[in-house]
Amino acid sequence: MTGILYGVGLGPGDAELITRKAARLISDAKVIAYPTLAGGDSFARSIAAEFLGNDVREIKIDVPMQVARGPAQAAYDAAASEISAILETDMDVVVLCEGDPFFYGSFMYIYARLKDRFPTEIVPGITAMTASAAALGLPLAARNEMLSVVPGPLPDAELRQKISAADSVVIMKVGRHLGRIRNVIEGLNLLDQAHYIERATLPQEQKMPLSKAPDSAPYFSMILITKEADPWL
């Protein structure tokens, strides 16, 4: 017998979004195990705060704000370590992520460390990026429309290439990248089709064209770009 590995999602931050499910299981949970980024406090946690119980056992997921994976993987080998020494022992541990475990989700680094060794399951959370199409009002498709995820990250020819190819686009991880990927929907002529949202659903949620938006994001941002007026009509 062993404990079941949960990952529950959260939500992109507001705490009312959170499951009945997942606000059950972190009620309930003995132990859990969230994400910090490098050193600091835990945005997840944050969210779950509420739900916890007085004698939880916490496990801190220490993940280094590098480009390098290496640094990174080693923060999710010793956490999986950890983890899996509780589970042996016939304990659940629940394991907190932002969002949706499986939508750019820190959770699915464990899962692929543990998930052939113990039973698991995953609890889905709204993700932020419905939740930045909802603050706007912006349906994301409609239709046969084609919506396209599109990491910032990507070099320029890449983004111009994958914007161009949809109907509907959202941008995620934009935070330093933002002014470079301006100009790259600028110079597609979408300017004017472009909308700006950071720390969707929190009271610091800001939102407004991407061409009035500042030079600095944070890292909770992202950009959606609708291609037709209202083409749900």
Given for the second form:
Number of protein chains: 2
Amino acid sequence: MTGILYGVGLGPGDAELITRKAARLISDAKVIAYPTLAGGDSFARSIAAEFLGNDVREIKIDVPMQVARGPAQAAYDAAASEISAILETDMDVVVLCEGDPFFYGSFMYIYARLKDRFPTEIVPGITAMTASAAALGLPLAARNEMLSVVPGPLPDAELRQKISAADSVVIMKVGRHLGRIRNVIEGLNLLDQAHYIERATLPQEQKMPLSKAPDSAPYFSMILITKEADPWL
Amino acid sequence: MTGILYGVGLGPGDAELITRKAARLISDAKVIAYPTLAGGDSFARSIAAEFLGNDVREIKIDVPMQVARGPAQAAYDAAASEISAILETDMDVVVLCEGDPFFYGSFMYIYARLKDRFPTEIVPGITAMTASAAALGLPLAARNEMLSVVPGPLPDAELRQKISAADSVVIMKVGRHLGRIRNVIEGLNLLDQAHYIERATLPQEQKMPLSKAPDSAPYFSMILITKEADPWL
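Now that we've seen the form predicted on its own, could you pull up the form predicted in complex with another copy of the chain?
What follows is the entire complex, opening with the chain shown before.
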């Protein structure tokens, strides 16, 4: 007998956008784990804070802020080792995940290391993508429209091709690439159909047409391009 | 003064995947509206049933099951008219939406008709896309991978092109197109990376490799193609 590894999505930041299932699992958890940035704060923990029990055991997954993969790989190895030691004692571990665990989330790296050894359950969360569309009042896709999710760090030529090929485009991980991405979008004559949003659903949320966005953005920012008109029907 | 039009996402079917915000809004609602299929049952209402007050007023949006757009357009016109009459009396209306209101949802047609006349608030919901990935245990996208969401009714050539261009592909609205879509995927040598799921998170959920899927599928079904290997890091 071993415990269950739970990957629990918390949504984009507003604690009211946590699902009832996630709230129950976190409230009942004896052991939780969550990513921290270079040993500092954990956004995931802050979203879930009101549900944590007083005597819950907390495992920090210290992800170094580097482009090189080696140090991050070592951090996931260490966390997976610590989590597996607990699962082997028949205790469950609830891993807190910003957004959705399988949508550009770091939980995947823990999951890949442990899924063949332990029972797992993934609880989906509200993605920043749908939360941003909701905050902007812009439908993502209707009818037979195609939606593409494109990471902002891709090179210009690839961005250009992916943006051209879809009816709606969500650009994730904008951050320091904002100015470059905006140039690509302007070159495609799509600037008027592009909106920018950062920290969706948090008190610090900012949203505006992309043409008015600043030159650099935080990591939790997104660009939404909707080429179709109002879906009157 | 007018009431607020709420579009509230309910997630894919499991009532525990309703967010706390959606549960609060539905519990407090004096007037709700929801789509029904040709005057019959409402999947949206069934997801939210446990939260409905005893004396809540219910507006049915009877969407005819036809490909022609005229009858559906008339149904949305009629529902928008009924909803606007209530909003004008300073009462809020909570529209129940399967999944997420802005992700291939019918709420968009009500929203398009009323958004310029009334204050609106959209509450995002868990999409069938992330819920299906969670149920299948298959991460959607990591790092700089690109994810495309493609409607199954698209013609073969377009399907082929969209599926080829992305790292991960979610095919929505599979239904009676299942056999044809499978042939396209097989032609691309991607059958081994494709999975099928129907009615994710409901008791009747079915999931399997696409190679073992039946020849026809219900409307609430999806194919997930993940070309990348395990995201070890």
